[in-house]
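Presented below, as structure tokens, is a lone chain in the form predicted on its own.
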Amino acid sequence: MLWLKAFHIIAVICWFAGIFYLPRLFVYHAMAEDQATRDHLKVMERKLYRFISPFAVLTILFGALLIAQNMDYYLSAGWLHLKLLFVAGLIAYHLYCGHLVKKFANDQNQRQHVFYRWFNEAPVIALFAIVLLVVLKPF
């Protein structure tokens, strides 16, 4: 179980490192005025998204295996249900980032950098909530 937990935490850290940085690239891309910079950012966005996506899958896989090991407890743990709701939101966020990577790649971005600055804060809120729920297990 400890190996699974360790790999789950490693995958979460790798996923979050990317999920924090990718929207920052969107900020820079939305602000870029020359085509060379935009083209460079397109490559960075695509590579980063492809790099972090397997870590999202591994996070979910290792988390599911951890839950499966003590199913009776976890099915009745209200904090876990809320945590999984935040995880579902992060998965949606991740997939939406993939959509944005494609929009930027096709030069179809319609939003200003300010939107992406705010967009960048969502995973921070989710991380705080998830860590607090896991550590404190309030209900």
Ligand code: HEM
Second form
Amino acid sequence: MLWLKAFHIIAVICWFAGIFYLPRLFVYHAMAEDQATRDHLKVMERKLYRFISPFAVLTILFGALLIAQNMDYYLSAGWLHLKLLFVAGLIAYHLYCGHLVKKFANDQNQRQHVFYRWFNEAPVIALFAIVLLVVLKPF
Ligand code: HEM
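Structure of the form predicted in complex with the named molecule (previous: the form predicted on its own):
Starting with the chain above, the whole complex follows.
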């Protein structure tokens, strides 16, 4: 149980390192004025997305195994239901980032850097909510 939780947290940290940095690259990409910089950012975005995707899967896998260890308790835990709602939002965010990586790769981005600056804040909110929910278990 504790081993699972430890690996769950390690996977979360690796996933979040990327999910915080990738939209930051979108900010720089939307601001880039020359093709050489854009091409360089395309490689960074593609590699970063490929690096973090397995950690998203591992986070979910270890989380699911944690639930399986004590199914009756977790299925009735309100805080976990809300946490899973935030996790669903994070998965959608992650997949949308993959869509954006492809758009940038094809030079089809039409949004300004300000949009990506705000977009960058969403996982911060999810992180605060999830950590507070799992640690405080308020309901
Ligand atoms: C489908 C995805 C996920 C599932 C099924 C899941 C499930 C779980 C479960 C069952 C626990 C044990 C809670 C306990 O009894 O203390 C746990 C712990 C934890 N989870 Fe997740 N989780 C998922 C995703 C995430 C994400 C995305 C984050 C962070 C943003 C996260 C952060 C944590 C932390 C920090 C703990 C340790 C809490 C503690 O021991 O105090 N989890 N998770």
